[in-house]
Amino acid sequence: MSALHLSQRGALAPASPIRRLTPLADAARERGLVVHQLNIGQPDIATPPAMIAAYRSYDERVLAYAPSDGFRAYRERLATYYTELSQDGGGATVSAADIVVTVGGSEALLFAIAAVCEPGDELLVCEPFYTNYAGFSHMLGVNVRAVTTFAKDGFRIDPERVEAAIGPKTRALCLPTPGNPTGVVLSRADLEALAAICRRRNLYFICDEVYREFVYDGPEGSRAASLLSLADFDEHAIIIDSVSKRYSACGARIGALVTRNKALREAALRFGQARLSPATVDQYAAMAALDTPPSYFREVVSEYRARRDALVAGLRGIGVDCALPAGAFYLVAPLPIDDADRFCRFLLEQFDLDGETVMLAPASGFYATEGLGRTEARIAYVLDVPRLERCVTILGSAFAAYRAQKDVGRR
């Protein structure tokens, strides 16, 4: 009798660099250590009260399925939000029929890639990139083709280099703005240049906009420019969105795929029918979150800006020359060590400062090109300023201890 074996798809699925060190963190806690988690984008900001109240007030006798594309009332409310966003730049209206409610932004991303790529096709990204771009592409038999961006340039995305990377099997460009993991924010001019390439080369543009409210260097209340606002681009544009970060509600698992391309939206709906429906109660909570006042976002953005500034100043003070991110709440830091993966394990397995240590995400998993990101880590500034400053102190001591250990090993 032959042994059971996994599919190649299952056996070769990439582990998440964000979560794969979790067993080491759990073991560190079992040893009594405090582990400061800077590896994952789990905000500590309070979820809007209206959203929490909606959960508490739900009192239907039967917890029933929702429609496969989400409740119409919620999609209509979302359409108003997206229309306002679109018309900020002179774009057209968005209707409820342009939206499929998904199980988080992750499912929207999965549906988008599945709808536009055949097995063996290519998804064009800029590395370092959000790891699920590669994870879902692998699941679907799609290859990731990467354009490298560099810390010394602030991870700037160059449209000319993007176009030069397009191959005969490239079907879609997938980019975030603001970016995870780099914090790069694409300007309207950037989006227009990239959209022109997609029109010219007949590509879809999957734009991951889940952090659009988190922009730090423009006027108060600024949002990142949206692909929805571009004229004459409806057939190419696919928006990925989520309530997770906008409302500090990662556990709600409600997202959206937004496109004015009717055939593409229909394909996403059929995928949605296969998984039956998005969560019922969470949609009611997400609908309540749409009433969140602008003051909430002003306060949240101000807090994240302070965290960004404190973290970058602190890192530079211990010899980490990192770029200042313009949005989201991540940065990719080139660490003054030889191997970030080994260093991240060292933090959890061998190091503490007065009973405390730090968990980071090694950046190699955010690259498709072998060998890149080897000395970099993604850091999420999702803790308050005093704790971030403490984390910097811990990292400074850890760098010294790690290098001392390596020196001993070489003797």
Ligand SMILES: Cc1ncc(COP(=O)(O)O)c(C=O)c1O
Contents of the next structure:
Amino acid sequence: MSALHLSQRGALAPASPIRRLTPLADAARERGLVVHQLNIGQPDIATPPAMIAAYRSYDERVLAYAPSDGFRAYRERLATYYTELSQDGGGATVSAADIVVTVGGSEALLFAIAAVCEPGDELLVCEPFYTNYAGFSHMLGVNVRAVTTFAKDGFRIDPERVEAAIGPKTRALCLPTPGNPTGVVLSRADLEALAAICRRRNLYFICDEVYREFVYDGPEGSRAASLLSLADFDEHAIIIDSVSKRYSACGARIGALVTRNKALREAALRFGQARLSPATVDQYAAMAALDTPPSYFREVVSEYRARRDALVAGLRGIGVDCALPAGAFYLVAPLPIDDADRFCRFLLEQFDLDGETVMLAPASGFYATEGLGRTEARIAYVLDVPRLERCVTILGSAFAAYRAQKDVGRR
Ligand SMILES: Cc1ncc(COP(=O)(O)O)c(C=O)c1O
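Provide the structure of the form predicted in complex with this ligand, given the form predicted on its own shown above.
Entire complex below, previous chain first.
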């Protein structure tokens, strides 16, 4: 019997560089090691009590489907939140009819790319990029075209280079702000410059704003500028959002696609009808989360700022010359070794410091250009300051052990 056929799409789907080393981490734990996980953006911050209480108080007799675009009451509450965000930047109102509730920001991304690209079209991103932009594009037969940004410039995005990369098959620009993995936050002026390009070249702008509240250098309570607030851009703008990071509720799997482009919103709704509905109980919890007081965000942001500062200072102290990220909770660190992939494996397979080691995400998978990111790793600062300081000590010792081992190999 001949082997069953597996599609090229299935056979060639890229493994997530964030999760790829998990079997090695599991094996290290089985050997009794403590593995500090800095590879994945899973925050350790407590979910707001109002959200947890909403889960506990769910008391319906039948756990029914929700509408395909999400509960109207939830979308109306979201519309108030987005309108405030938009008007903060001088933009127009957002209505419940502009929102489709999705299964995490992930599904919003999938719907957005599917709605604007034909198979064979191009999605324009800046590398290093959030790897699932490539994962979803691959599923849809869409090619990723990447504009490289560099650690030495703090991964700054240059609009001229973005425009120069647009080809005949490019349909959309897709960028996160604040950025994963770079921590770059786009200013309003940056958004305006990129939007002007999209207008001129007739592209959609998929703006992934799931880390909106996580900005560290503005006045207290600042949020990253939102694409929703730009004037005369309604037909082009698609906003990706999620409760995962905002409320430290990654397991809720609730996100949103927001657009004032009616045809696009209709397409997203029809995709939503195919998967029937987003989760019911989680939407109630996400609705309750909207009542989270500003003091929660003040505390969380100040905690992440302290983590960022401790991590960057610590890394610089062990010879890692990394840029200070302005937002989200990641940084891309150029490591003082020859091969980050090998080093990340070494950490899990061959190294420990008094029974502890660290898991990082090798950065090559965050680039589309072959060969880039080979000596970089993405680090998520999702652990508290004492644990991050311990991780820096472990890494410092691991660099020395890795180099010593290579020297022995060479002799
Ligand atoms: C930039 C970015 N966009 C979207 C997502 C999707 O998150 P979720 O599906 O949990 O909402 C993530 C998750 O890490 C992310 O980092």
